[in-house]
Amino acid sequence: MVGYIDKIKEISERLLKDGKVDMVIGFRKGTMPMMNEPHRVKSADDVKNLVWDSNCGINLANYLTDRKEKIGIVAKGCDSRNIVTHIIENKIDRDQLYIIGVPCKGMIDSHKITNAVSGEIVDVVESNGEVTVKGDGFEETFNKADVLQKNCAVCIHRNPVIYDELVTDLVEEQADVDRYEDVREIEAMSTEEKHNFFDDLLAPCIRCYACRNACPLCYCPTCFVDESRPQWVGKGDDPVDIKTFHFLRAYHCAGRCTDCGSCERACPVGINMRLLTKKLEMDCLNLYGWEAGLTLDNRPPLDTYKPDDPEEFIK
C-alpha cells in the first residue's frame, strides 16, 4: 500500500488545481511512529505532505459531519461505508464529495508492535509485507499479517463501496473469515461468567471518551454522558456508570457500525470495546440480513418498520 501515495497526490493536486474541491482530507506523517494524522489539504502546494501506509487507521469520515464545502476524501473500505452512513443520515450530501477510493490490505496495530519490543520506537519502515521498527539499540522485523488490527484481520470489505476514482486496482476480498467467533464464545458463557467477563473487560476504563471522539458515528450535538438535565449517567468512575456508558454507546451504533476499529485504536488502555458493537452487528446481520454502509438505496433496520420484522427477542 505504500506505493499508493503517488496516485493519491496526483489526484489531490488535480482536484485542487481544477477547483473541483475546496479541500482534500487525507493523512500526513504523525509526530509519533505508527500514528499518522488526519490532514486537510487546501492548496496544491500542500499536497506534498500527504502520506499513505498501514498507519492510516483513523476513520476520516469522522471529519465530514455537517461540513458545507466541496471535499475530496481519501477512503479505504471502512471509511467509505461510514461515508455511506453519513449520506443516509443527512450529515453530508453525496454531491459535496469526491471520494478517492483506496483498496486496503489492513492497518497495523501499534499496540501489538509496541508490546513486542523492549525500547522506544523511533522509526517504522514498511516493505513487501513486512514491518521493520527501529529504536535505540534494536531493530525488529514483523510479518504485517501478524500485527494487523483485529478488525482488519477479519475484514471482508477492504475495497471502497463507493468512490469517484480509485488509486489502484481492487484487492481480493478475504474469504472463509469467521468474524464473530469471539462473540459466540461470550454468548456461550453462563450469566455469571458474562458478568465477570465484562467487569474485567471494562475495569481499565478511565472515562476519557477517546472511543466516542474517534467514532465517525458519534456526532450527537450533546452526548448522553454530557447531559445534566436529566443526568442519564454519573460522571465518576463507578463501575455501573462505566458499563452504562459503553453499553449505551454500543446500542447507539447498532445497524450503523462498520467495525472500522477506530474506538479500540484510540483507547489508551487497550479495551476491546469492539466486542459490544460486533455483537450488535452480528444480530443485525442474522435478524435482518443487514450490514452497515454497503448501499445508499436501503434504509438501516432501525430506521424502517416491516410487519414481518423478527420479534423473537421480545420476551
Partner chain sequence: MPEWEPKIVAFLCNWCSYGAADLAGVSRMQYPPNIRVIRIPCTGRMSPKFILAALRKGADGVWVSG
Given for the second form:
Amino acid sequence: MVGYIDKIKEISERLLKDGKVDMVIGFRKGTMPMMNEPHRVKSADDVKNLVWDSNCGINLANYLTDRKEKIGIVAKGCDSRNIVTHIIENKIDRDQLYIIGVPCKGMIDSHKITNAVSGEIVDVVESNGEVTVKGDGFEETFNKADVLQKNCAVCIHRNPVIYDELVTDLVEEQADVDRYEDVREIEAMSTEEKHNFFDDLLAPCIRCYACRNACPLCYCPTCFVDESRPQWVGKGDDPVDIKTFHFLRAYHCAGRCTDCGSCERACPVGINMRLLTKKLEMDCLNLYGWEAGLTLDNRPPLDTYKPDDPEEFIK
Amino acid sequence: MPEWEPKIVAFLCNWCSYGAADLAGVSRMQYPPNIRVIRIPCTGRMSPKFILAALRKGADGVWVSG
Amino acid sequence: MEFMGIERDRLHLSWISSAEATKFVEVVNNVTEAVRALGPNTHFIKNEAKVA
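Next, give the form predicted in complex with its partner chain, keeping in mind that what was shown is the form predicted on its own.
Everything in the complex follows now, all chains and molecules, and the chain you saw is the first one.
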C-alpha cells in the first residue's frame, strides 16, 4: 500500500504536464500524525508533496462538487462510489474527471490508536500490515487489522468502481463479512431501549457539524440546520435538536450513502453516527436491492417508480 | 383533569385526501376531531422534516395521506 | 423512525382518492385509535423556553 505513492505521483505528474487536467486532488502529509489532509496539486513541481498511506480516510469526492475545471482525483473504493453518486446527481461531469483508482485495504482509525496509548503520538510508521506509533517515551506496534476504521473492517467494495487508470492490481474483496450486525442488534431492542440507546449515543454531540462537512453527500448550499425560516432545528445542545439533526441528516443520505466512514472519522467526540446511515443503507439493499454508487446506468430507487415497489406500509 | 385525547397532525394532499376530507364534510360524515389537517400541494411536497417538526412540537401522531 | 425509538404506530401513511370520503373517515378512525392506544408522545418533544 505504501508503494502506491510512486505510481500516483507518476500519473499526476504526467497528467499535469500533458495539460490533461488542471489539478489533481490527492493527499499530503497532515500537520498531525495520522491526519493526512486533502491537497490540490496544480503544478508538476508540487507533485512531490503527495502522499499515500493508511491515513487517507477522508473522502475526496467531497471536493468535486460543482467544480468547473478538469480534475484528476485519487480515488479509493468508497471515493469512487461517491464520485458515481456525484455524476448521477449532476454535481460533476464524467468528462471532467480523470480518476486515479487506488485499490484500498482499509484505513486506520486514529481514535482507536490514540485511545490505546498514553501520551501524544509524534510519529507513525507503517509496514507489512503493522503500524508502529512513537511518542515521548513509548513505542507501540499494532496489527493494522485491529486498528482499522469500523467501516473499513466490513467494507465489501475496496476496489474503485470507475477509474481511468489503476495504480496497482485490484485487491481481493472481503466476502465473509457481516455488514449489518450492529444494526440488527438495535432493531431487536424495544422502543424504549432504542430511544435510550440513541440518547446515549448522541449525548456527547457538540453540533460542530464536522460530520456534515466531511460528508461528500452534504453539499446543499443551505443545510436544513442553517435555515431559520422556518427553523427546523434549534441551535443549542438540546438533546431533541441534536437528534433531529442526526436523524434528518441520515434521511438525506438514504440511498446515497456509501458508508465511507468520513462522518465518523471526522467526529471529534467519536460518535458512531454510521449506525443511522447504515440502517437506511441496509433497508435500501433489502427493499430495492440497491447499493449506492456502483453504477452510472441505473437511477437510484428513491427517484424512480416501479409498480412492484414495496408498499406494505401504505394503508 | 380531562381525559387525554391524542393530537394527530395530518398532512393531506390537496388533490387526494384533502378532497376526500372535503367530501366527507359535505356528506356530513362523522369522524374523530383528533386530527389537525395541514394541506400540502401534493404528497411530493412531504419531507421528513415536517414529520420530525410535528413530533418536536408535541404531536402524538403523524398521518401522511396522498 | 421505528429504528430511532419512535413507535411505529405514531406515523401513518395512506392513499385515498378524493372520491373516497368513506375510506377517509375509516382511516381517520384507525389512525386515531392506533395513536390513542400508544398514549401521549413523550420522546422527541422539544420543550420551548417558557415566556411569561
